[in-house]
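One chain is shown next in structure tokens, namely the form predicted on its own.
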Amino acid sequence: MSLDWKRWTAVLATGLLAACSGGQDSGAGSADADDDAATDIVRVDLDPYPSTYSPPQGETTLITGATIFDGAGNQIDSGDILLENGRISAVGQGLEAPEGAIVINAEGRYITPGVIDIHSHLGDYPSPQVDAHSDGNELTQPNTSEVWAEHSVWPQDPGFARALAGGVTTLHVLPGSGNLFGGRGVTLRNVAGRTVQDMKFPGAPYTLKMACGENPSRVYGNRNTSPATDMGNMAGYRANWIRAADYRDSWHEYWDDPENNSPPTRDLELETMMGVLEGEILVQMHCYRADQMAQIIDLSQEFDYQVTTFHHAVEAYQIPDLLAEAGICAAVWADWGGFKMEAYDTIRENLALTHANGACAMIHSDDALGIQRLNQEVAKALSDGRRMGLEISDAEAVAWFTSNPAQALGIADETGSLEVGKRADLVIWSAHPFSTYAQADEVFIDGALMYDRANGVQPVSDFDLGQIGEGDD
């Protein structure tokens, strides 16, 4: 695929414009196409660094006798699941093994979809944590929409393998939260890759990391520049969305009438924001307080874009109706809060309350260690919810680390639940996944066994070779 602008012939462009406007097919060889034959239309390559991910090769595998939580809210006791050609081909009871299939007896154990973390910085803040590896926060101006987290990802980060041992099959790597507009996030398969492109989830939408509250106002206020307050934050968002809307309109004016308009000068910052306005890039927004989230919802309505998820939403429980009405998810911690004023009003029942009141909710890590125990983080949140009287089943809560983050990343058609036709991403747990003692026994990605605790199957990065990690000896 081209790494630069694409130039489309007039015949192709005429067809595209007709399709966009809902007009009739111009038809090959039409007089209009001939008249426009001398005109080229400039269009931007929206995927200049495409995924080169190649699914690992797995065997046809039948797993039998497990308690299955399918990630879609269902529990199957003594359940079987069949993996063929990297996909889930059957889920149920009493399945027959195809000829030549590997059969795993999982009686007494549990199966869930692979764990998905919507908020990670692995690769951008890799281990060991030293200044030379601090590549996750472009703190040079309030709007750095032009930077892409994938360009900082170090595929050799040992944290990827540690996360895999915790059942993580897919993760979303974001820039940091010091800017109003932090840059693009990227969704990765948790596989070893020589390049980040080898890890990119095929077809996953790009995202834009934004942040509200104390982080951007503290960073730039300390430099005696704007934003220094919440009102400065809002003014900064609005000024930049006005620029982005003008940029988008300039492109559309050119595309609608290329003979009388010139293509705008390409701007990487505005290009990402234009992708949001066009509905192609998903907004992942760092916000803690309910009132701040409500203002961001108003902002998104003013400029007609969709916020996909509020991250670190410690006060989501105060506005589940607003979130549900706006179609916005909340990604939260189980019990991490109070570490700064905007996180002061957190409660341990946040995730369960937000879910029980109709909003899409999920767990997230934002931490290289926390990502290894997301099943236990969900167990804590579920336990707190039940203590206050909320009736939430185990099967429902499994969605908090599987299908709900898949939905918020725009990849739910491919992964996040154990349904026929989806990618065979799953974990066999040694015990109930909400037990303190549960460990991932086996982890499959695209039907291939990528981690096997008993037999020592796990990826090892070049950085790990010859080194003994704490607790590994």
Given for the second form:
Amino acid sequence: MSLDWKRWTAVLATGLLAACSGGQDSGAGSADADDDAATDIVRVDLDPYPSTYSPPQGETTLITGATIFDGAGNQIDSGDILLENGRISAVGQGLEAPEGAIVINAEGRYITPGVIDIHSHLGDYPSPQVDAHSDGNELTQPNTSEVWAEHSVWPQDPGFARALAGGVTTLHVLPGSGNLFGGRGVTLRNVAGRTVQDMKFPGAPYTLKMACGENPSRVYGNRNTSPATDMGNMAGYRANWIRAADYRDSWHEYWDDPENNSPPTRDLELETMMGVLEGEILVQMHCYRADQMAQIIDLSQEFDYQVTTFHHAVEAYQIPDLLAEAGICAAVWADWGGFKMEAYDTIRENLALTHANGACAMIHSDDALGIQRLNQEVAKALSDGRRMGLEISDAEAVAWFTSNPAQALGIADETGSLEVGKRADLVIWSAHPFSTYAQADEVFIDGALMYDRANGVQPVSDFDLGQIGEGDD
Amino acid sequence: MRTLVTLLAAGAALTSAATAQDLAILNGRIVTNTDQGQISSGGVLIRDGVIVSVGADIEVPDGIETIDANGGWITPGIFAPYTQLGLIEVALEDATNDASASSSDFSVALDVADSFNPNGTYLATSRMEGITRFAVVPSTGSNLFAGLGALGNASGDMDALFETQSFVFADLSQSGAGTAGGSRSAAWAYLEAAFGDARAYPGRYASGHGDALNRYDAAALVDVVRGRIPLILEVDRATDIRRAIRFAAENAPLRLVISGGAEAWMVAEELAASGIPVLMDPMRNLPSSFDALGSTLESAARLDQAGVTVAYTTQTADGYFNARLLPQHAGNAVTNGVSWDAAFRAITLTPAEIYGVGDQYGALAAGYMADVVVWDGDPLEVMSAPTHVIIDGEDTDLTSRQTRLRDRYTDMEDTTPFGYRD
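What would the structure be for the form predicted together with its partner chain, given that what you showed me was the form predicted on its own?
Below, the chain from earlier opens the complete complex, with every other chain and molecule after it.
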């Protein structure tokens, strides 16, 4: 998939590497001179903390007789699904079990793709919430594009296991929202890894967390520095995008004519922003109000980059047309609001109404408890929408916690729907997933049974081990 | 406890029910919260704001206004035992937040009745989701005593507080320990001293000061010390709860209520034996602090199993904004092992009983005040919603500022400027 800034990985001259690595980032900028030694060209490693994720080994498994919501808008009654070699190999009715396959009778139960949360801080704001664990918000300057959320993730956060019990197979961990540019987000498989690298979704694009509105202006305004206002926020974005565009141009000038140009000194902050301008790093933008989102759409057009998703978009329902035209998704809560002025105009129908009026929409949690029941959050949004007269099917709404977040994370070719060839990430629910009483009975990641409520198959974090709460959901 | 509006049983003069109607609600599954249990199909008759009959076959007087439940559910209104409704409009805007007063010289004497705004935006949004009654609980500021709480209804009427100075709330958890000086020892020493002050009030103050409280705060604590109103203590850790149980025993006739109670299940037998109720959130399951390492979705079921009196809160959601999620929290208790009837009781009759008004609110039975909700399905299902919310016999309006916003932005094809739409 991504992590492939071809043009700029290919052409760093060896002779200039010393100048780069002798600077501020000698450790991070690992160089691989071997490939291109003959041409005096080196590569800057854009993936210096690579995924070491190793898919858990599952058995060939046939699950039969369930109501299947495939995440792509379809409902299959009395459906079967076959998992082989970690992938989905067939979905339909009346499938034959291959020899030696485990067969799970799921009659009367329901299957959806694994739940995906596009907005989590698990690991960065882990449980317990103690001072030492406040690792999610680098509140030191308005632009901290250089920090990476994955460098704060504590893999032993007990919240990961609780989320798995709620069917979450993939989650996106973001830096907090106190800065205009908060840093890079990372997409994780919800597996019990010793290291965050063990959890990193292979090939998932990096993201840049940005935030508009009250948070950055409150944080920096209280310090009597810019930004202190909405207009200060906008000025801050623009000044920084100008720097990033210059940086990008400098590299392009060098690449286009390495004989007569020197490469710029490597800058971690601008490197992330350049990734956005190159279309390789996806912008996940925290914005609440409709008018603020419109400002950001103009900003993105001024500097020619794409916003992927507005998170916490409580006023998305007011501008579905603008969102659709700009190709930007809205990630929203079912019914949170009121905690600050820009959340005052939240409505319960936001998700359903935004979707019905043509924009890409999805649920998100931003919360270690909410992530455990995104199915219920979607159910609330769906029922509120239906009650106002919107016709949205169950199967359509399942996309709000599966394929839509996958799309917005750039991993939709791998997960988010139950289609042949995709990773076998799925949940068998005890009842209709839009019922309060439904529980995730079994959760599969890459075709392996990672959570089994009836048989006590569940991860226990190092932190929980030997504590009172060990083994309790 | 001070009762603003005297609520009397049927037959007496009812000043509060001047606008209440006679009303019959028919054709629904009835949850009575009484020995009658659930009635698969029946109705409720209301006269002058009071329930006069409940049953499969009630006699409906001619000409009375009726509501058809259409086969939905008819239940008592939700009684939210821990909210900050009417105290906060926007949490981060201090100008709209009266929940705590960290710069005040007073503590126990801080009375939420003086802050409560019956026109708060979230009264309507709560009412729409079935909340008819609630406790208004202050937050702690610079003292472990937060102040005096009150009981209200969700009508939005100016007289929505039907009882004030109903309980005192104090924080004896990790955060309370911090407020008291840095340790649990400091917090309990302070609480003991405060009780001593209140017990000796007013004599001690004739010639000097209290050990912990000024004279106004000591006066406000007297009703607690004498057992006339409950003391609600926020505590999570099992050993802190045991300390609280001992404190209650040593300070009889103190009426103690535990709030939080993440690890209450670990001392469930003792709680049951002492008759001390617990206000807890059944959806709380993370080891969010070192006080709460024993948090689990099984808590509610374990407490219920041991016979502890339990009412549910939405501790994990905002109590001024999302107290309306209480049915979802109760539904999740069912999912994790509590019987439906017990879970529903924990958000209706049980909280009313804890606050001493269980003979008036929380059940559908003759003589109870007519707080009745008609739902389009099982109220603990997240996809269900009220179709009617009746408070004191009045069928209330189920619109809010939020539904108005929704309606304004529903039609993107309409060319009417948004600002000129209703």
